[in-house]
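This document starts with one chain, in the form predicted on its own, laid out as structure tokens.
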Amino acid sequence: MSQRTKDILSKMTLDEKVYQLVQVTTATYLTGENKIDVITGPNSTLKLDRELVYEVGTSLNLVGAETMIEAQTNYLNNSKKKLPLILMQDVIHGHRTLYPVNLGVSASFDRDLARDLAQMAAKEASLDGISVTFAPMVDLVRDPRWGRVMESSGEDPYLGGEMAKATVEGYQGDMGKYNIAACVKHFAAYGAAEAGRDYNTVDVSERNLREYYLPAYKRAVDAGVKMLMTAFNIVDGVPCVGNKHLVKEILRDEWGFDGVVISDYSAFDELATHGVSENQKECAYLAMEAGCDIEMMSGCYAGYLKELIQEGKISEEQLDKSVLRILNLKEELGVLDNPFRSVNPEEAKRVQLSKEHRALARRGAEECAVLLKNDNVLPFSKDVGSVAVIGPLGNTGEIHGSWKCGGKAEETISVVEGVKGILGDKVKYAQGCQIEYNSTDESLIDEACELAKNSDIVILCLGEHQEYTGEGNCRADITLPEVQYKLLDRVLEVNKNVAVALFSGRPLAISRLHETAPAILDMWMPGTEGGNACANLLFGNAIPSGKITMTFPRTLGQCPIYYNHYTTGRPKLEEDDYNRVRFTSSYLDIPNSPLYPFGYGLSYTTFEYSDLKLSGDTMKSGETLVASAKIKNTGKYKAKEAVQFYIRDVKGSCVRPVKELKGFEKIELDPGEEKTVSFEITEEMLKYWTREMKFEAEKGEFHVFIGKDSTCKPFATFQLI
């Protein structure tokens, strides 16, 4: 902590500190009819003391620059101390331009596009007056059903701290005048709720929370991140935001994060709720004992921690390291010199939806589309007579994904306009059903027959609506509804030069999709340049290269499910995958295997793997070996591939994962071109949690693959000695 922060300290009374851990909507400080009443509007359960709020900290939910300009004035001009506010949005996948939602870019396997993307949401979002942003989401995610897995980077630990590492790189950089503090969240495991309901229960050992869940967002405290979120759930019976196991003792002690560490929405309230507190002056103890600095729309702190404090049960040190982390933060982000920092209007309007942000964002959507079947109808050729685009998904801008920011429909660009921009008139447009996943309309299905039947190819747009994922979106049900299956076989009736352009936010259950469907490309929900990118998918001025982060579930019955399992006592072989093999652990039904599993995704062009080795057999500790495998592109269309590295620990003293992904290159290659690509092994990587909760390798045999995905079988060996 630097002395400026200090001596700003030393001159505070007590209530200014308590009120520097108060975070409101910056609507408080609006004027007019946008104003919102600190006594009687929203903030009314808060119970802030009216003069109070102009020392409040830190506010929430901001979109443009004269808005900010207008709050940070008015709260300047009310405040004594004049500490300027520090305003935080969700900029989650873009703030203005929007890319892929963070599950589509994962997909990718691109760590230079990720950072890229999340530099450009900065740079918008920074224009706009916004200094932090509430991500990157790392939760590690298993089950589909769950809303908030768009905001995911998937199932695998080790390719979600990657992306945690790049996204906080991307939006952070040197903390310059474009950069914005990012705060990762939401600590800890929150993506493991029961049945895939947000806010749901979480139960889950140490071993697997260290192992699984906890590694992303230490990748991204390793990264500098400014800022950690606490979750919403429980985590061994106590929820997060009071949890003084995770906070203190992990997050703090163990890992030596001296960040801003702030709560979800209301979540001191809900330690009430959960259960694990009496009133809110319990709340304040438990959050503040836990080692949690900002307290989200809540109004625990500001009610009872001056009390607490008076009465001996918190330390005044404890609230003065929390103020210096804020006030540090504020050095940090430059508001103590400048409370406008970057925001400019003028700017703002020529560099948010600027061609060259435009044209990022589209080759964001295009790297992380991922090609799930092809019986050689993509790409399509650009001399067809005409072209028919159908679907509840085809000519809007409501693609764009949940979390939107600042981002519009009308300025987002649909797959007709997209596809209108290649071929021009030939295109047209028929809607063929509604959105709804509980719509049994079937009333526009015949005119959408009517025109495939009349119509070269047919683009076929299927999915869900983009707020049906998100916080609080959760779905049971997590296939198609049964009127775009019939939209789907009606249209094949008449034309089989159908593909289907796929949307979602989450992996869906399409295994009858899989099987009617000629080809299938998913887009996820793919941001402005939606549009553009799926046409050119399409229709091949850009090649498939996403790979999926997320099984795809044969059917919702299957889900949890993950390519990173135990096996068990009883495993079924694979080779009896689509035979009844009763007292091992199976369906009576259906397979193991899933739909598609994780890494997978297809190209135009064919990638062929061979003549994997090690540098040796053996590895003794402290040393390293480097696999390496062959790639050869023997398609006839120059590509991207995500070369996948996997490790199996074959016997340990706990069961270790059948696979676990270690590393990955996305390399590029002309038709015919090979290339080696090597991967080092390190002690470090082998380490994991042991029978006695220690992290270190233990000695025995290894298995090493390299392949398009996680089903790859041809393996190397070696022996840690």
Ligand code: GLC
Second form
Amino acid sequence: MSQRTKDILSKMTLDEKVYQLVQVTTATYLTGENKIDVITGPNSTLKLDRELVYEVGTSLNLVGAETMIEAQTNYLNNSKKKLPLILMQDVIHGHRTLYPVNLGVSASFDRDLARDLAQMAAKEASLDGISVTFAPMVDLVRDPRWGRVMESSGEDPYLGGEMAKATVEGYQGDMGKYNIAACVKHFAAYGAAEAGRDYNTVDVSERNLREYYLPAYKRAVDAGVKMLMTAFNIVDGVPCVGNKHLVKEILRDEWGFDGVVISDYSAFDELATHGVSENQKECAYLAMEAGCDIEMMSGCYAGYLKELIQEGKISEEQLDKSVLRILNLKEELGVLDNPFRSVNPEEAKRVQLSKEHRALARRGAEECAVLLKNDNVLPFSKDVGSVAVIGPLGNTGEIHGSWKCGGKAEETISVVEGVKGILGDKVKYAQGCQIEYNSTDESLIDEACELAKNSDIVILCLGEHQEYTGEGNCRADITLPEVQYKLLDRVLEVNKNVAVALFSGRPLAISRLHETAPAILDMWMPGTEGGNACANLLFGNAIPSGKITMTFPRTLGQCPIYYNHYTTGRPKLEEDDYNRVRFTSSYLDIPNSPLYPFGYGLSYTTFEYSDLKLSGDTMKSGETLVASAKIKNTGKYKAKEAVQFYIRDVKGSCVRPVKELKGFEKIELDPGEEKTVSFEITEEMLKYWTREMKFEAEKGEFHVFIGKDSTCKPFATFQLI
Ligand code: GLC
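Mind giving me the form predicted together with alpha-D-glucopyranose, seeing as the form predicted on its own was just shown?
Every component of the complex follows; first up is the chain already shown.
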């Protein structure tokens, strides 16, 4: 807290303080036909005062430098206090140049890439006048039915934390001109919604919350994130925005976070819908008591906070703390000196979608893609005579991902365009079928088969539409539509040189695709350069190196399914995976193993792991050990490999996961090249929430693993003594 902001606070009226805590859409401050009235329309529920609306502290949702200048100018012209707005926006996987959805970015297992992509997004956004992004989303996920797994970093707390840290660093940098403040979300455990249904009940134990769901938020807080957004869901029966244990006791008191806490959209009002509040006045009370500073798009603070203070139910000191957090964020962003900060329409036009930014987005899409299967089909030769691109996702820019911010389909490279960029007019396209998940239209299959029959190779672009993922877009069925399988089967009848380019925002239940397609390359939703990246990967200009960070189930019936599970008292032995062993934790109709495990991904080359070593077999408190392995490129392509390091705590005062990711390193090897990769084992990484709910390491036996995915076997043991 600076003296300057304290001085500003001392001169503010109670009304002005309250309105600093209000957030409305930026369009409220436009003057032209895009203006949203302050009282009618979507703002009508906010109970805003026509004058005080020009004392509102922050706004959200607007893309474009000129419109931001218009809004800020109009706001300041009408404001008495003239404390500039700060514009916040969901810059989730890019601003104008989109890169892969975040589930894809995590699959890169590349911290530097994640940081570089966020930094690029921050520069593009800052030039459009955006000061804060509502990202990174770090909710741990285990249920692919949930539409928002696309913006997560998957099922592992450590990987999620590493991606959170790198992304915060990328956005915020040194908080300079081309940086923006990050807002980690959604606190907490939003990804644990039952049945993968958005906004649904979350019911996790305190231990589970702390072991699995909280670490990535904590990593973002420790990385210096400026803001945090509470989640829509309940934790232990209380909605997050009004959850004092979560926000005040854990986030503020235990973790020492003194940044700005913002609610999610209209979540204040939803306290009443959840049934823990009588009315908006009580909503305001609960949220302020929990420690929530900004109310996004609902009218509880504007309508009742002043009254609560005048009644003595909320102290003005509490209000002052919130106002100061917001003023300090504005000061740190520099808007108190320059309300327009970095906005620059001319520079924005030069930088956004520039060659450099497209190149980075393309590299990102190449590094995030995961080769799921390859029966010696890929990479295709560039000497082919003719290429058929077939499928509803082959000739569209709607593969950029669903949190598109300022991204546009018409600026996105389709697969056809990407392949034409390599093979010119050797490429022909047929749609083959519709993309709708419920389409049964087979009328386009014959034409597609005719093209396939007369082509040397086929690129079959299947999957789900990008709008089947994202907020509110959950699916009870995550298989491919029957008509897509019919198209695949018919194409395979006439051409065996087929590779499926899969576009998905989530793990899909694609066992049947795995059984029939000769090759499968999961592109996720790859962003603005998706088609070019896909073509580069399929024709060997780039080599796949991504590895999945969320388990792909054989069938939805296995979900939730994740690698870092407990053994149970009756585990089914791995060697029995395909056998029926009745009185074990298993199914009578399918194996326990997933279709593709966490950390899995193929390459065009092969890697040999050897000389796995541990520097000792005992470790005292405060000491360290080193686990290492040699990795050799035993194939013919220069390629990257995400080497993974896991630990298993064999016995604890509480059950412990069968293994936990504790390190990863992505290396690049020439054919024949060998490198040693080492991971340091510290006592800190052995700590967990014990039966007494203490975060500590317990003495005993630990197994260590180094491998290419989460199915790797232990190679050594050590005792913590
Ligand atoms: C949405 C989302 C949140 C987003 C916010 C602002 O409801 O839950 O992730 O940042 O509203 O768009």
